[in-house]
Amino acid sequence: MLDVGSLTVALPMGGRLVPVLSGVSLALARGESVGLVGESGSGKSMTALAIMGLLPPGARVAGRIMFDGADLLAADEAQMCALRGRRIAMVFQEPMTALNPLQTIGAQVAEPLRVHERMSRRSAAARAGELLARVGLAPPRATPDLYPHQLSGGQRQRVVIAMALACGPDLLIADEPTTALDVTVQAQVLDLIAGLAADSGMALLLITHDLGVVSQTVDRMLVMYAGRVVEQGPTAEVFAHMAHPYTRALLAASPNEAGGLPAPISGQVPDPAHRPLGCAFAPRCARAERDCTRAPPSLVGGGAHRVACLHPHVAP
């Protein structure tokens, strides 16, 4: 259904052109889901907004983005708008900044309702109460008359989850969903959110910067350094190999039920204006070799997992 191809995104910085994406390319089949891992800076939400059309003034776009045989990067903003929240659905990281604060939850999950079904005020009202009841937000817990500071930060996000429901996409974005929420309410909204789209048969694409969380959620993993793909394959199997030692580094830096204390990555992602020119995890990484520092690798393998490393770890 979503087929992106060697998809490329330089944005203007500092009066040129810099590359944020570099030959990015991921396919999602109707009912599968896919998780995005990275740090922040590695090109995950880049690659979301640059699927939904919301790259930012100036942006220059290269490569192949296809739904379900449209293609996207042909497409005027007028035939964006209608695929927007009627096909292609998105929950952003930051509820407070995608809820309108003059404006009851209710209205808002009934909006997309009246704007892409034309449905009267009164259905698409009665259908917002259905909506929020389905992500937990059924009276005397909430009402659709109250308005999102009235929320909690769980809350609201399961009214943007609802939102982005309302019309019942073909895909679901979910960007960082559950940023800034505790750790029992993050796993709440991760599982409502797999939960809904395996209901419902929509294809989900999940960004994250915690490999514990694709774990657990997705079908396929594509790990992201820099604006390059530099791991991918089915979840299972990106997991018991672990070929990339970025992908390691991030399991050693996420929370672990064990309790054991993370591990940092030391250094930073690079900024996009200066990379350096071979992998861009050289600097960062313990098995780095001189070859490492020539020119990006190129993603390897003989099936479906596949890795850009010119020392990557063997499986046992």
The other form holds:
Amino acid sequence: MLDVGSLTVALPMGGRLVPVLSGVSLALARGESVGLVGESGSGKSMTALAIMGLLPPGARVAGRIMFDGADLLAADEAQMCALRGRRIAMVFQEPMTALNPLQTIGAQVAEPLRVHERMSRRSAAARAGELLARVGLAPPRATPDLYPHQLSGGQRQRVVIAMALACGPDLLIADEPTTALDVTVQAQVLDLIAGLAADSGMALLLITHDLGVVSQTVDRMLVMYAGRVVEQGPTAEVFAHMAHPYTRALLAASPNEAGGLPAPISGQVPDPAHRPLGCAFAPRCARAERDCTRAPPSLVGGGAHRVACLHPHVAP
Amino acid sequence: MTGFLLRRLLILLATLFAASLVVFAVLQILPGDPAAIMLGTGARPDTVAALRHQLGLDAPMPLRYLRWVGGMLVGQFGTSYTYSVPVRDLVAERVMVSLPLAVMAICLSTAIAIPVGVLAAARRGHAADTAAMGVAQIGVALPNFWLGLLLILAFAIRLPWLPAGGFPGWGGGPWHGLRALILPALALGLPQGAILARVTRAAVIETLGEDFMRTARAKGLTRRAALWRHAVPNALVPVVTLIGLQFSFLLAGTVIIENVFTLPGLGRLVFQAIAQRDLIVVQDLVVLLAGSVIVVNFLVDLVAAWIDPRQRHVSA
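Can I have the other form now, the form predicted together with the partner chain, not the form predicted alone?
Below is the entire complex, every chain and molecule, led by the chain shown above.
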């Protein structure tokens, strides 16, 4: 349904175009759930914004984004507006600021219905009430006439989810939907998203920096680093045979149930304007050798599990 | 809401009390004896003393303060020393000029500034924005008396459409009176509109960067719909606050324009009363203007609370 091929995005920074995505390919079938994992600055959110057609002004895009046979990169603004919120919906990281503070949550959930389905105010409001109930915001706990500031972060994220679900999209992009929430609420919201996706048969692109989140939720996963996909495959298989040193480092850095302390990855994601010539992870990698600095490795592997590393932990 | 209104009323009374004390004290310190000024330099000392007694100026200071404040509380504003008419009538006559003028100027300022500011923000960095802000810059820099003179030259002398000055009163019908106020309202309103347009632009640009604007676009709203439905309402609070401030200024801070157009407004009344040591008029006017500023601020707060539910709930 969604087919992104060799997507390259460059953004204007300090007077010149800096590549933030280099040849990202990913595909989603109808009803499938895929995780996009990486630290901040790895290009996960840019991938999402490119699919939505909401990249910052001045962005240069190359490659292919096909959605149900339509070429989104060739689509004009009106076509994208008709698609956004109706067939592709998005949930954002910051529920505290993602809602308009001046409008009731009912009005905000009803808005996509009014825009895309030309519903009357009354029937859109009724439908918004149902949607809010579906994400667990039913009276007496919450009513559609509440304002965002009267809700907790978790409740607000439920509102954003209800809003995204309003028109029954085919694809839901959730960009770090639980990062800003309390740990106890994170699991609830994640279960809600995964449950809704499974019930409605919509595809889910879940963006997160937390490998733990991915392991519980998605069928397939892609690990991104510095604008490239470095490892991908079915979730179970990747977890069973983690090949890329970066994937392993991410796992060590995520809070785990065994109670071990997370081990942060030393160093930083390179600034997009100063990415190393070879493998971008090499400067932080314990397994890096001289050949790693020559050219960025490409994804290799016979089956569904592929890795872009010259010295993987296991050959996929 | 009742508590909110009650608190506001208390603030109003306290401010009026403070204003009355300050203006009374200042006018006591100010050199110049009203009685001596009224009688001229050749007056005999015993005549001056007699007039001082007649005006009640020889009473002890606290008593004079109490007489004045007590009179105002029962609606007795006293009698002007120089005009020998009740201050109430004097003020009422001037308000009939200054209030319509201020209302016209502020309507003009708002009607120009909000569309210009919003469109400049939406087209930020483009030619339309640069042009609009260039004109606004000129508007801010133009002294309003000079603009007034230009307007007289253009629309009263070259094109004899409107009177160059003076005020015929409202007796000859509303159009007759309004005609005399159009040019002064333009001279006052255009520079204020220029300031307001700049503030509106800045406020809209700030809200355009908010997360909820991205949410609105992700819902499928067009750029224009997102601008007017989500960005503009959120940018209005600072704009409304400034409109309130401008209105208070326009009510009595317009001596120069009133002089240019020889209008019998409040500003000139204050100016003349100070020059002629017409203490009672000055005292009354200062307290009345302080009261009007507080009432306008109160109305601004009401509008802000109407726009922004967060302010509503804080004040409730």
